[in-house]
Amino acid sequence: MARAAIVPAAGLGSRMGADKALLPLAGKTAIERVVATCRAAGCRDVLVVRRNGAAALPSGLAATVVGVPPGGAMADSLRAAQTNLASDVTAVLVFPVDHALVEADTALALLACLGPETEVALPLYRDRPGHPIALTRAQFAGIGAPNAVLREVVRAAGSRVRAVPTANPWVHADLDHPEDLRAAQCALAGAPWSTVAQMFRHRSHRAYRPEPIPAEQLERLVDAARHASTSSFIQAYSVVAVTDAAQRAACARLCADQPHIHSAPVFAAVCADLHKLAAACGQHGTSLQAQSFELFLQATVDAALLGQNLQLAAEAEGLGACMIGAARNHPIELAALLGLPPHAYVVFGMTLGRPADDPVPRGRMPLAGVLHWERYDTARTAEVLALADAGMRAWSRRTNAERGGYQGRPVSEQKGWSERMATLWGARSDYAQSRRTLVEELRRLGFGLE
C-alpha cells in the first residue's frame, strides 16, 4: 500500500507573526521536523503545500512542493495536493505544520488502522481528537468535492472513523502564537518528568561542566520565570545574568567566594525590584511609598517566586542550579558592581549550568511539619523533629560513604536537623550576627523598611 503524507504550510502565519514551516525547533525548522517524521512513518511521498511567493524551504528536504495562490483556506491546500498525488497512493496523512512535534509512532498508529472497516483514523488524547489524519485514497477524494473541508470528509465516512488513543499532547497544539512556539521549544529541550515529578528530584548543584548556556536558553528560562505569580501585577523583580569570568569572579568574592559561582556558566542575581515602579510614578505626578515594609515584603517575595520558577525551569530543561544567599553579604557591594538602580537588591543569586556532581538528596522536613487541616497542630511538633533529625542523620551516613562527605569535607552524623537550626539561629548564632546591618544597607539601597 502507497502512502502519501500532505502537509498544509500555505498560511501566512500572521497571529504567529512569522512563516510556521520555517519556526526553530531544535536545530531544526518545523517542515523539516514534519518531512522527517512522515517519513518515518513509511510515506513514499511527501507533498508540502505553500503558497506562492512564499520563503524558500531549507535545501535537501526530502518533499514535493505544490504551490497555491495566498489566501486560500487548508482545503483549498488539500485540493491542489490531491491534485499530485501519484496513482498508486492507497493512503494519505494529512499533517498540518502546525503539529510539528507529533512523532512518528502517531502517524504509523494511524496509518496502520486504515483497511475495509476503518477509512478514517484519528488521533485521540485526553478524550479530543486532533491531527494528523489518516484517511484511505477513497476517502480523502470527498475533499474534490465543491466547499468540501476536512471535517465534512471526515464526519462523511461515518462509523469507518477510528479514534486512536495518543500520549502525545502535540496532536491538540497547534503553533498559532509566539507562545505556542515557546512551549514547543521548551518540551524539545525539556527532561522526560512532569512538572511535580521534577520537584521532587530537585537537588542543589554546586558543580558544573564547562560548556556555556546558549543566550536563547537562558532568555527562554527567563522569560518563562517571570510567568510567576505577582502581588498586585507590580512585576517587581529583575535578573542580572553575569557569564563574564572576570564579573562572575568579582560577585563571587561579594559572596562567600563560593567556588560554584567560579565555575557555573551564570551566575544569576535575582532582585527585588522597586526602579520600575518609581518611575511609573514620576511619569505620573507622585513618588513611591518607598518607606514602606509592605511594598518591600511584596518587591522581596516577587523576587522568590520568580527565583524559584526560574530554577525549575532550568532543571526541567536538564541544568543544575543553586541558590546562593550569600548574596546577601555586602548588598551595596554587590549592587553597585551590578549597577542596579535605587531601589533594587540582589534578594538571592543562583549559580546555573550542566551539573557535573550527583549529589545525596537530602529530602525535606515530614509533612506533617508542613502540612496542617483545619488548624495548627502543635501536638506533633516533637515527633516531627526527631522524625527530622533521624533524616538528617541518614543523609550524613549516605553522603559520607557514598560521597565522602559534603563539599570536600565529612559530616557529622551525629547532629540533627533540630541541633543544627539551633546553632545557626540560636542565641549565639554567628550567622544573625553577620546580617545585623543588612537592614540598614537595605534602607541604603533605597527600602525604608518602616
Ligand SMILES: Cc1cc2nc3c(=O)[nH]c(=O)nc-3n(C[C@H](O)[C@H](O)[C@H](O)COP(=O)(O)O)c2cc1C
The other form holds:
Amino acid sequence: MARAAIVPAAGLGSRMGADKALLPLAGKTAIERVVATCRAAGCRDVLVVRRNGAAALPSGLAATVVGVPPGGAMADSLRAAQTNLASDVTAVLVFPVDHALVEADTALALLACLGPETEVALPLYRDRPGHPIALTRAQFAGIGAPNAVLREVVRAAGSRVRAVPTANPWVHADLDHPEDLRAAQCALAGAPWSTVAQMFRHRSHRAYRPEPIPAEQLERLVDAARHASTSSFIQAYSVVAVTDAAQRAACARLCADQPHIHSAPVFAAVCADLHKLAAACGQHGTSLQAQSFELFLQATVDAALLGQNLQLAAEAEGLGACMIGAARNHPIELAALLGLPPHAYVVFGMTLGRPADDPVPRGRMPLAGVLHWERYDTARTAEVLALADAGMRAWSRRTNAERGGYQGRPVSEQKGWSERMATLWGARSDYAQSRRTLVEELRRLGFGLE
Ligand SMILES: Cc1cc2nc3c(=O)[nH]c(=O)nc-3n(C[C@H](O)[C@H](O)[C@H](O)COP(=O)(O)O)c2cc1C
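Switch from the form predicted on its own to the form predicted in complex with the ligand and give that structure.
All chains and molecules follow, beginning with the one already shown.
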C-alpha cells in the first residue's frame, strides 16, 4: 500500500517571472514545502517533474527528479512520472507546486478516502474543487492513454470521484503572478488569506453569476465595512443596496449603462451622507454647516473608506466587486431614484456578486513611485513612468492573448500607462468636461463646497 506523490514543476514560470519551484515561502522554497507536505501525508516516494536544463533544486530534497523536455503540458509531466512509479505504489497524489500552501491535513484526508468506492479524491473549498488530487493507481493509469489529460481522467471516474471539503483556500490558488506570491507570503505570516494577502489578490470583477447574495451576508459585509475609521466619528456615510432588477437597470442607465450593473445581483450605492449630522444638529437646536468644503471632504473620505472596506470584505468571502464611479454622471437623478435625503450623494456605486470572470490582474506601478522615505523623491519619476508603461503593455498583451481582449474588445498593446492617463486627464480630454456640472449638482444636493 505504498503512496507516491507526483509534483509537476516543469513550467517556465514566465508569468511569475521566476521558477515556481524555487519561490521563497517563509524560509523554504515552494518545492521544499510541497515535498515536506507530501511526506507528512504519508507519501513514501515523491517524484518532482522538472524540465531538462532547469535550475537545480535545493540540495537534500527528499525527492526523485524526473526530467522532461521543455515545453510540454502538465499531462506530459504526469506521463513521464507514471513510467517512474515503483511497482508497489497503489495511490498517487498529484500535487502541483503551485499549491505549495496546501497543508498535509488536506492531502492526508484525500489519500485516506481512497478505496474500492472512491478512486479519485479532490479537495472542495467553497463548493469548488481544487488541487492536489489523489487517485488510485488504477485510475491514474488513464493518464497513460495518448492525449489524455488529468481533467478527463477525473471525469471518467464518474461516481468513484469524491469531493473532500477543506478549510484551506489555497487548493484554488495558483502561484501564477507576483501578487500571488506576495499573498502567499502574507498568508504564511498570518492566517490563510490574511487581510494583506487578500489585498494583493484584488481584481475588479465585471461579470457575475446570477445567484443572489443572501441578505444576511450583505448585512454582515456592510456591518464590517462601516467599522472603517471615520473623521471625528461623524460616520457620514450610508449604503443603499439595490437588488431589484428593475431598480438596478434604472441605476445602470444613470451610470453609463455598464453591463455589470445589470448582471450583478447587488448594486450598492456608497453615499457620503450628512443627513444624520444635520438631524443631530437639529435635535440640539442648531443647524449643520453644510456649506463647509471640509465637511464635504470628510463625508466623501468616510464613504470611500467604507466602500474600500466593503470591497475587501466581499473579496474575503469569495465575492467579486467593481466600484462604479459613473454613479457621479447624473448625481441628482441617482439621488432621486434612490430616495436620498438632502446632504447625501452617491460617491461611487459597487457591483457585488459571485464572479463569473477571471480578469488578468492589473498589477500596479512600481512601489518606488508611491512609497517615499522621509521626503518625496521626484528623481525616480521618469523611471517609474517607464516601468508603469511596460506593465500596462504587458497586461494588454496578456489580456488580448489569454482573454481575447478587455470587455469584449482588443486592448491596444502599444499604449502605455502614461499615454492613457494623458488621454484621460490631459488638456485636450473631454472626460473632465463630462463632469463639469458636478460642483453645481453637489450644491443642489446640499453640499456647500465653500
Ligand atoms: C472610485 C472608483 C470608481 C470606479 N469606477 C468604475 C466604473 O465606473 N466602471 C468600471 O468598470 N470600473 C470602475 N472602477 C474600477 C477601476 O477601473 C479599477 O479599479 C482599476 O482599473 C484597477 O483595476 P483592478 O481594480 O482590477 O485592479 C472604479 C474604481 C474606483 C476606485
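Numbering follows the first chain given and starts at 1. Predicted model, so just to flag it, every value in this text is computed and none were measured. By rigid core we mean the largest C-alpha set that fits within 1.5 Å across both forms.
With the core superposed, Gly426 shows a C-alpha displacement below 2 Å between these two forms. For Ala382, the Cα coordinates differ by under 2 angstroms between these two forms after the core has been superposed.
With a cut-off of 2 Å and the rigid core superposed, Ala215 has a Cα displacement that falls short of the cut-off between these two forms.
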